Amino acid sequence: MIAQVIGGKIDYTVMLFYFVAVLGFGLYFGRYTTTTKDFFFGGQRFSWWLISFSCVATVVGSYSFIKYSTVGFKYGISSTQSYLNDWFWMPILVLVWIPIIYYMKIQSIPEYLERRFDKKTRIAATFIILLYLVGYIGINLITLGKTLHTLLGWQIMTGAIVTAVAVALYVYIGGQTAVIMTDLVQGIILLIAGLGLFAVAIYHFGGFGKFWALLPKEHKYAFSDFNAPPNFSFIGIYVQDGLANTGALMLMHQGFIMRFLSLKSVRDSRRMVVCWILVLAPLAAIATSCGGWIARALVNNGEASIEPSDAFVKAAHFLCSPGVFGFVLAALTAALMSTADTLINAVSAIFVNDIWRPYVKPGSSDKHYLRVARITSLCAAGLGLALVPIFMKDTIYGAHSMFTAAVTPPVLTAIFLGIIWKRYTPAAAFITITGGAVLIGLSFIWPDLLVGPFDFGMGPDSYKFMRALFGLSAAVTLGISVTLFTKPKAEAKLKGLVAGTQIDAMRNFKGGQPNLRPGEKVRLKAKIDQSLAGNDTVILPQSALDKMAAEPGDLLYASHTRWWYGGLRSVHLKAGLPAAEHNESMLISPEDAATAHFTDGQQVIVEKII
């Protein structure tokens, strides 16, 4: 049956224009990708504000608008609770996890698990993380497929294929730099579209008070009841989303690890996390949920007849004029692309760094690995498409909840215990991952026996959420029990890999004693010096070193004077011996100047990193 087409030609013209523009934008940044470091980590040069928007764009997938507007229509303001439970992960993210992966130059989650534990733990985690990432790609593709079915009458697979091809194409060309830059634009657009729709709705109803009065009383609570309804209770959402899903995003989602590693410094991570979690995430909660609240108010006001699953699209169509509705459709496209591109790039990174490089073709050239990474990104999109028919059997909200609750707990537990507990052993980590996965698998066979005791009286309807609590409890129990009877790694081998050893990690990153003295940024002229060819050392005047509180051997960061580049034109350097005579120039090698797109005599800003 063909769905009724919503919107007019101008709307789809705007949507198509956006689609092509983002594709071209992503392809344009392919010129910044020449190595695997560029393809996976964007050269580790981006500013905190750019990564903040990029992270929120990745979190807000196309499923977010549909998923949260659907539950917003059914349950009201409590649909935002999934975005408001991330804050308690901030300390471990900023103080422990990001310093470990950044300073220890960790390229993937499985690599961390091998260095912290052993090779078999790395292998077990690799396959689970790949399943997690590919499954997420499938969830995003089915969402946009369903959206395009509602809008254009396309078959769900047709819409999924079109978007998968477009996203895979610009990831293939531009890698992480293309992902970050397109996600910046898409993050801004989806926030403007969602919050703009909410503002238009308030105006339409004659003010916030009248809009608020149209919502049922039970729709006005920030959180749902503790254990009701079974498929949307507070405890279910908190366990599945706040603990398992958010924890997985922070600690085991390769896409976010790559985003953290794209920052110019660990110092910038603090501002990035505060902006992302405390500012942008609450705004995203409103942007993605408001379609459901608006649709409910329209129905209660007798102005429309809307099904929960169509809440966002139908509310936007009702309120927006032609062309503006097209912009809102573009936001849906943005949400899909900004999540799928990260996932595709992440699958490519795991495959190359944890399967191809160590086991299939070790010791090959970087050019070879870059080619494999690009081919893998195409395959990842194809695997995600293959899962679309499976996820079509459930609602988007149900499929997403069931999938994350079942897949994430074992690896998440192993990482969490590994970074906070030195005593946690390699044998325990392996059993946590494999044993936890087996027990979760058995919970699908005997759900009442295994998940039932954790349902808080909610019954089988809650199992897709509460399986996360069972999985976390089982994994933690296995990890602690096995640890008590097995031998831990020597503390000397854990330096930089666990909480409390960040200084060791900083020494590893710098290759010497870190310089933590506070300093200022300086403005200098970049002067290309051929004698420095093949050397990442730069020569600065003594006055500049003094102002930065820097010494020879310290790591520096030089960037374009225009802050809005967000680090796109920048480079990491090492301070050499100061210039013999005072001047206002920074002598830099031709290679580093080319990396940062600096021209001879150009003004640049230089700061000490560590």
Second form
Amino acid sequence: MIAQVIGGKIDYTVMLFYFVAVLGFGLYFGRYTTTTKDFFFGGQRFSWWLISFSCVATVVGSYSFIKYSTVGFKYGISSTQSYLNDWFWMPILVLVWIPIIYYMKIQSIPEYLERRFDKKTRIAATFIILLYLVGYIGINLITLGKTLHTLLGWQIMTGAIVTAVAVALYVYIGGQTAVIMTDLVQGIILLIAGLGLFAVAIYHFGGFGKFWALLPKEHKYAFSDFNAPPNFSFIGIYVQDGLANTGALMLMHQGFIMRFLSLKSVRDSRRMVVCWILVLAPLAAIATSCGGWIARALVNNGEASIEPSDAFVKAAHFLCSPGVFGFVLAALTAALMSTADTLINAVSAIFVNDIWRPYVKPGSSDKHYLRVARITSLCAAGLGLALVPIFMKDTIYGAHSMFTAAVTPPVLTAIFLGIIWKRYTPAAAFITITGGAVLIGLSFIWPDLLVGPFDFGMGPDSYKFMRALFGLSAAVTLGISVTLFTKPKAEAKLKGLVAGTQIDAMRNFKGGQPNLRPGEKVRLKAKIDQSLAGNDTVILPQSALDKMAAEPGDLLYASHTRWWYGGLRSVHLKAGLPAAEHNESMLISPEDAATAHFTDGQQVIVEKII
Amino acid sequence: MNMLRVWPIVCQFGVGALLCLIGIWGGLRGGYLNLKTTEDRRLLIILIAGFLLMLAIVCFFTFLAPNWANGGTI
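Now that the form predicted on its own has been shown, please provide the structure of the form predicted in complex with the partner chain.
Following is the full complex, with the preceding chain placed first.
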């Protein structure tokens, strides 16, 4: 078996140690999870840099290393082309979408669709989004199952079960906080492993020039040809990955929505997105693809014989010494766990917020919903496992592409039109989602008739990619046509839910006029005041309010002075009337101090949020 | 010039520019993106700079780098 060839005992020991360490790390953060807000949104307190790393870890699934290294081996650096699309979604994300969901306190995509449109649109979207998320879990599990099969000789299903159990366990206990903290570690590890492997390869070949010379000319282009080959053409990858998949990640992926809502403020989302998309994502693109480029150079240099699907693992094994190879394998594991945990937590959020709470058991205690959320986490992992045999029938790239192209276009279109077009009607949104889904379903029965006209002459091999273009076109056409003949929702009911009304959303969030005057952070001493018990107001000296350009009633954020906590020890507060005495203390209630893990007399940093 | 290599850039950055404009328009409308404040102006500059940086990288790896065949000059 290959398992006996690749890796040694020390590699598997390193990998096992990592696996157990991450599990323990995730379980440790279970103590920060006591409410559903903690379980789903980590208490809305994290810093931008922490969320940036965790977003990268989530985007980079284990399928990324295998999938992008495989196409990197076959087609060269154009394997990174799908990562180049994220930036174009950034303005919509930070200027429209995040302010809307954050300030309107929206907990899930279906909830947004009900508030923007109506209940039936919410129900239709709930089922499609759950299908999307559970399918994504399945794709991730099958990848690690395949990797462990190559490395250890395990059955694919066995590897999938082992990882599913581990991930489900720490999500069950730690929720979103565990997901974010483990993803931070995993994001760093997968970047170090991937980029480290690339650096070692350059050294091995004797410099970048020599490595570059070993690649065929066709492998040195940023993009593949416009419409060739059918299973890796630019237009196919672009519509499936750049438009449908990236759009879905930004606008309809519940896991990312929950990550955005975990930020301490909307202002932090700008830094987070810039760091994530402009800095970390390109590094991740190189980290995940370079295994394929290195493998191709090794083959062309006559040093190895490698199959495309083994490119990453074989290249890493060739270049790394024992133990280091284990670290690279750990990065693969990291990539899987960091994506699957987000998806499992997201499925749990949608099930609780959009099915259980409104329809099955409304009005129950938060403790009850937290228990349901935890049980759902386990069930989501189980459902993902059930899909593994289905995805086994295709290549990983093919299965992933086929799945995203088929599922995402209708809901993505409804959200996109919903946030930018006030006139877009509830009836049109419902038809966009259901009609779009039906048409995409029919495209599997009559592919030549429906997808054929969109294939740019590439034929049936391109359908699994070009179905995204058909789906987007069908959904947009349905949405616009129905809107023209139906009645829009009253403008007053759209406040805070569409572009142009973000300031209304801010008012909704604060419960008053937002204070946008720029101010500074202040350092104060936290003093627990029993008289403030049951009150989320803090008493600050006038000098501190002046420095922050804050007024009584403004929303504040107090955090530990150590930046590297990333907001783990912090709390949102409301400014009360200023203290009569001139001192440098912040009077805080015992409950808020406990939430933030502040001790009496501790130095804290306070800033105005809005 | 091989237009099969050019169309991807036109397509990606053309549609990309449209998406960026929709986002910026969505921010400006209603005053959420307020260009009178330094922070918002800086954000807009970063947006445009990021777009141009991506375009420059793609052009480099389409028109120059592939011809750098043997580690010599481009």
